[in-house]
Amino acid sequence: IVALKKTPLFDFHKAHDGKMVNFAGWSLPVQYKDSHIVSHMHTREHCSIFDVSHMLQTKVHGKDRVKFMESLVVADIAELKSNQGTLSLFTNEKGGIIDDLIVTKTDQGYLYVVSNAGCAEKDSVHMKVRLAEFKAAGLDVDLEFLDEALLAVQGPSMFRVLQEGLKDNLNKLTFMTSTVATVFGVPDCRITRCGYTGEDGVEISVSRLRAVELIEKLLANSEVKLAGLAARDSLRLEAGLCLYGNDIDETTTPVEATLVWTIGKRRRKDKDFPGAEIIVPQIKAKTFRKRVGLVSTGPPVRQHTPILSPDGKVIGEVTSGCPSPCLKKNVAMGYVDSEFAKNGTEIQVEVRKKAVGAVVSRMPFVPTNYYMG
């Protein structure tokens, strides 16, 4: 049996009730001692605190970075600002979604690169691969693996919970943009304004050796809690946002899974990024199914759950799905052929053998707040 690796914070949960789980072959807490559903509704009325040292995060230095990115993913870097970021993906040469990452290009002279942890090897090894084919003609670029904490602080009061442990003022750092600062006295901390539940919040990479410090001081305020994978799972899903693995992977295109704006104006023109043979004539002409919200009252729908037309025959399939804390309702997303994608379609779900009504819904379920300014 392969040990699961732990998080620089993996005493820290044992010492504060976490329950820990297998993710992605890392220990983590799914809960603490509060509900998931407490812990939910804490993150979007106050503040939550998500152990996320699990996810890849690389640096890519030299001053070919930006095309070496490219040669990549599907977003234009080249036009980011300064310190600015943007969600992308890793696309393979059949159009597929190797995996979803966050690309900022910071002021330090390198790019910030976090990916998924169900992902890491392969992501690595396929970065590793085209950086072995820019050097051999002579291109200047570096791949460096950092093995940081990082915690994503999400929530209303994430602003006022962490502006006193800083100089600046956080206004000035909007959605999606990153900056390095001291955070309660822990130097070096690379701060992005982004996260994973649809609130504002912040993602903190910070030295594995003051990680503990950090969050400790986090939680000082009453208003800041822990929370889990359980808490983490619904909130991304209200908020709308793909799970890789479940809602896009290698056999669904960027089109099919409604992330066509990640894909850069230039990038489309001179379709010079992995898969973009297939992938940019799918955009004017439709796909064959569609990722959607659904919504439905009744027993929770899960993944893999049949979707069916008002005559029941089968039409997708649930790629996630939950209750919704928020609406008091089962939110979910699935592929369902385009006919029956457009919102407000009165389709049905099968659950334990019998159909319900459900309804194609826009996502986000849940309004988002992130601060943009």
The other form holds:
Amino acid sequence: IVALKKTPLFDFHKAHDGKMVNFAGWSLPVQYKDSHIVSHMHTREHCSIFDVSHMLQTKVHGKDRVKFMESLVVADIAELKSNQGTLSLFTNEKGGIIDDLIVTKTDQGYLYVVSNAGCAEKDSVHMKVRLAEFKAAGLDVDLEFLDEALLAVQGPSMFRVLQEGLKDNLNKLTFMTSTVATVFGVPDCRITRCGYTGEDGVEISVSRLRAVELIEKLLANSEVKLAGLAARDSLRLEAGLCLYGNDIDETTTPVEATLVWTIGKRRRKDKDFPGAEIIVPQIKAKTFRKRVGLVSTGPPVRQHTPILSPDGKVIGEVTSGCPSPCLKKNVAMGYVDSEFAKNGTEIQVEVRKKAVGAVVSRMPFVPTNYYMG
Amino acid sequence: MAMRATLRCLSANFSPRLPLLSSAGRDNRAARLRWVSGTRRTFSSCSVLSTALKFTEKHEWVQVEGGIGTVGISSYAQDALGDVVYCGLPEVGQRLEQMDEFGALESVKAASELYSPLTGEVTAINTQLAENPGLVNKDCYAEGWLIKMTIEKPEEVDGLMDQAAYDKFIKSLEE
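Next block: the form predicted together with the partner chain, after the form predicted alone:
Expanding to the full complex; the earlier chain stays at the top.
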């Protein structure tokens, strides 16, 4: 038995009645005193803090850092503005997705990368292998795996709450941009305006020695509550965001996963990322299956629920699903045969051996509130 | 009802330690939720329990009156399940054997199957739960009842736990 890893906030969570569970080998709170639904709704109406320190944070240094990162992901990184970030994908030679991540082109001489905890082992090996190749070719790149804590502060009140702790105007930090600042007296915090809930929010990377201090300062504002993994999952699903391991994995290509937008224009032309020979032709030719959103007219649908055509043939499978606290409808994502992928298409899902009506729906299910400036 | 240790709508990496409420779970120490012991469980919303209630190891209760059994889930079960958002109930007229799966209660995170405490026929289902599934949490022993059924084998009732035995059973799960 291997002991679970602890974030710098482990004791803090327990002191706040966090119900700790195993997530990707880390001990994290699934919820606190509030029920799942209360926590979920509080995020949409006020502000919640999530400890996401388990995620892998990496800095890529060196003159050739952009070339290095582009050799692993599908994004146009060179074209990113200074301090701009983007969602991207590590792909493999078969065109599958190794992980999804956010890469930010900072003005501090490094790329800042955040990727999934569940893929930390394979992502770091993947990057190190490429690093060795680059170094062998005499190129200038270095990797630094961070041990900072990472706090996600999400919800419409985030702006009010965080501005109180900042000198600079938070209005200047638009969606998917990043900066370094002193937050409530804690210096050298990297603040990125992004998140996993669909709400306006930030992720703050902070020294592990000052993480408790920072979270306590934020929590002092009555708008703010702690939230755990349960709410994190229902929020991201309402926002139509993929969960690696459920909705995307090494067997799904970015085109099948309806993530074509992550593939940069120049990258499509140059086909210079892993699996490009398979992925790029799929953009025109289409794929046999596609990831779609769906709403069940009956019971909630969950991962592995079979998706059926109106005449009962299996046409796909649900990869994530839950009752939506906001909509009071049962929403899900899954893959279906492409001919059924259009929004509004009537399909069925099989729940407890009964076929139940469902409709292919656009995502996000709940409108997003990203701050565009 | 069966509380699954894996919440099916999260990634394969996520295996939260919900209490396995079936007796098989007692052998698995890792499955016992540490947070249950030491926290104040809110029983306050449930009315004073009648001694006529009998309980199953799967945390259903049945109350017999005039040859009809009313079935629901215990306060311990509704607390562990969290906010119920959907109730899947059987059809009136459906015949159930003891231990047959007759439906499910769903929270945002998980689904828990319901198992019939007795052998009999469903005579009524609580239609209020379609619009108001939260009644199962708010008033699990009264307004949150699930089904009513005939009692084909009265001796099965004797085989169920009374309140005292059930309270002891829950305590043993928490140790």
